[in-house]
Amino acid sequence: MKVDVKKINLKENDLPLVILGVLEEAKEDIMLKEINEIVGEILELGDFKGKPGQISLVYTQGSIPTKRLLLVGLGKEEKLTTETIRKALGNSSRKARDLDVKKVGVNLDFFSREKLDIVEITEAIVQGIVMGSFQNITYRTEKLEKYKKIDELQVFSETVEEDIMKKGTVSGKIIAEAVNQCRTLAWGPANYITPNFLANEALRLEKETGIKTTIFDREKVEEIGLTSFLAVARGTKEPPKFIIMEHGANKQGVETVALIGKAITFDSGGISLKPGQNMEKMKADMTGGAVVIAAMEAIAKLNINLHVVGIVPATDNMPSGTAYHPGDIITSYSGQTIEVINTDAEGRMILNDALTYAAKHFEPKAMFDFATLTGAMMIALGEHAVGYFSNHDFVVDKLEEASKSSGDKIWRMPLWEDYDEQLKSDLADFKHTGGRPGGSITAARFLSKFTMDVPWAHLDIAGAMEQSSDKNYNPKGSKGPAVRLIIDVLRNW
């Protein structure tokens, strides 16, 4: 989608379509004065009040030569938040998308508002467009004419200059698109979505952006003693491919911070294998992966001043007569001995070797992870919130601060030591799960065990890795967890 901004007055501007922000009442909306020959009667009619999630189309009859005014709530004012105005533009876009409109106008006038930033009003509303009228329909082949879309958008103003609108939505566009390209490589069915269909990825960022690459292979996995890691891939034939992807390597005098993301690029199980019942949604076991490579396009492109480093170990999880067994003891990349007790359990078993080798090769001021880890946390979030650990107040502060601005909702979790005594094993230095209760909190245990008292959060997106329908700006279907939060956290480093 094509985003430009233009500083005109809305009596004057001549698109198909514009979008208003409407405050509740929206009869004493003071912004819809001079436009009340246009909307007065749907006002006086109660028909439109400004509520959240209210949207209404209203025909201009020539009386200006916009076509056509979509009115969207947006609440009280004093609720009134960038959040609120993203979902506003997320619902509407679907809507202007659906009637066939090619070039959408925004008047940043209806939604900028005293107490919000202008620059980042302007991005949210890139945002909402972008994210909101996203479609995925890679491989659809028939009818794609029903399939319409939104190419043009323009932000304009009567009095913001458009260099300050400008700001606004080059980075939200940016944003917007990470989330959209996580979206779509996390609900990409898995015989497209390999390893190797990652690491090429990964690659493509280093010719388009810069971003230095390091894709290690079966061997060099090996050689290296990432053993974890190649326990899980040995049941594949499905070559694995261990991903490195570094922004700001040659920055001088910045700090390093390392984001790691599973990506298992379909979980059958392995030989505890999984009930068949909505097994095609482990094409999406990915999304921790996805989440890294979209939010490392967008890092570079934002040229964030941070030394940036992008871990994502890739391979399938599957049972054949090669696969690693409940009851193997396994040497970690960090030297310690695991009991497997699940091999449904492999996210944590490798992402322990990656949060050793970021720790050890990097030595990172702060290391995130983000995985669709466990079922647990879906149960306790639903699909509301990311459920998130931390052993370091500093990263929690961090990840707090983003949460706010970038509107991707949090919830720290405990990580307490008294969880420990479910990982306790006979045979190794411990197992690699607890049992179902506190599942994800055991989980969360295991992998603070590799983090070399690195600052260190771990995200468990298994909850929030999807939305049921159409709702604000996530359509159906994979949400882009988290992608908006960790481009923050970098941002206000």
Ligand code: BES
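Positions refer to the first chain, counted from 1. Note that the rigid core is defined as the largest set of C-alphas that superpose within 1.5 Å between two forms. Being a predicted model, the structure only gives us computed values, none of them experimental. What changes on going to the form predicted together with the named molecule:
Once both forms are fitted on their core, a CA shift of 2 Å or more is seen for residue 142 between these two forms.
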Given for the second form:
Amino acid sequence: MKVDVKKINLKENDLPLVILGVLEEAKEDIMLKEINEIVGEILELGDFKGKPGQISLVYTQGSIPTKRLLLVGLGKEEKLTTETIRKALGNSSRKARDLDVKKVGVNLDFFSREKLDIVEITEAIVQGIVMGSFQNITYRTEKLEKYKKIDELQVFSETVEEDIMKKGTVSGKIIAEAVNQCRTLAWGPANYITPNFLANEALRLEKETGIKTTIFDREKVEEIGLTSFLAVARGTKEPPKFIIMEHGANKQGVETVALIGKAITFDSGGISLKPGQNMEKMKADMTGGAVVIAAMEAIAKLNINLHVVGIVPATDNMPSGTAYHPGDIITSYSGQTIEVINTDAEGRMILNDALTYAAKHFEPKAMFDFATLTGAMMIALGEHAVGYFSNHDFVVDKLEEASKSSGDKIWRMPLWEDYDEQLKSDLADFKHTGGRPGGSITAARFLSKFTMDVPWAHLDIAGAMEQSSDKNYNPKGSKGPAVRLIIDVLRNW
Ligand code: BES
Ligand code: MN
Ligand code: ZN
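Any chance you could show the form predicted together with the named molecule after that form predicted alone?
Below is the entire complex, every chain and molecule, led by the chain shown above.
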């Protein structure tokens, strides 16, 4: 989608459709007067109340050059945030797309309020439209031209200077496209989105941005001793890849932050095979890896002034004659021994080696891992929030601040030592699962053994990875969870 800006009055602009935000109980709002002048006393009828999520299409019938206005409710003024705006634009974007409007205008003046930052509002508008109208048609055979699609977005204002608006549209587009890229990878089928496919994405980033990419194949992984990762990969013929991406490797005097993403390209459960129902959803068990790859692209495009290392261990988890068994004892890259209890707890097997690798070789100031790690997290928080665990308040502060600006909801979970007794093994240093009680917490406790005291947060995105119907700026399918969050963490660093 092409995104541009223009300093122009609503009545002079000439577009097929313009989106206007309207507050609830906005009788006194000066912006309301302007709409009434164009389309008559439409709001007086009371059909459109400006409630959040409410949308109304109005035809201007020649009173101004623009043909259609899409009024979108913003709710009460005192509750207005950039997230309200992002959601409102997300809903409107699909409405505009379904009308087959190729160029959509958004009048910034109808969204800006004094308490909100103008660049942040502009960014939220672009994000809402670009994320909300996302669709993936790469696997359909019908001609591309048959699909409705918004080609162009114009953000305009009578008063705001174009270079200010431009700031918001440029970053908004980069970030929204990263979310969409994450969704495309996460929701893509396992026979296409293989470890090799992800490795090629990382190599594309090397070509197109300044990112430095290193890929370890099975032999190299074995040679280095990433044995816990390899234990999972042993069950599949699909070549595993241990992907390392670096942004800002040559920057002087900047801090290093590591991002680690679980990329199980298909999680059958392995020898501890999952039941058949819903197993197809496990194509998205590489969402954490997709978060990291997509975020790395945005980080490079925004040229964030940090050294950011992205590590994505990628493999299928399959049952076979060579697969790892329940009861196996694996010596991890950290040197600690792990008793495998259930081969379906494969995420923590591949992540522990990646965490140790990051801590040892890059000595980061902080590490963040993203993983569709436990069904228990879905039970605990449902689809609306990402549960996270952290060993350090400094990382917690960064996440909470970024959650506010990005709109990505997060909730801190406990990481108390008490849970370690569930991980006691008769034979090895620890078991890798602790039974059903507190399943997300014991998983996080397990990972905490491999962080080498680096300030760290583990984000369990299993609940928030997808949704079952179109809502706000998330169309049905993968949500691209925590992509905006982590970009904001790094932007605000
Ligand atoms: N990838 C799954 C977790 C998952 C389940 C994510 C459903 C999204 C939706 C993970 O590898 C897994 O299977 N976890 C097990 C752990 C258990 C064996 C300790 C689980 O949650 O049941
Ligand atoms: Mn599993
Ligand atoms: Zn899994």
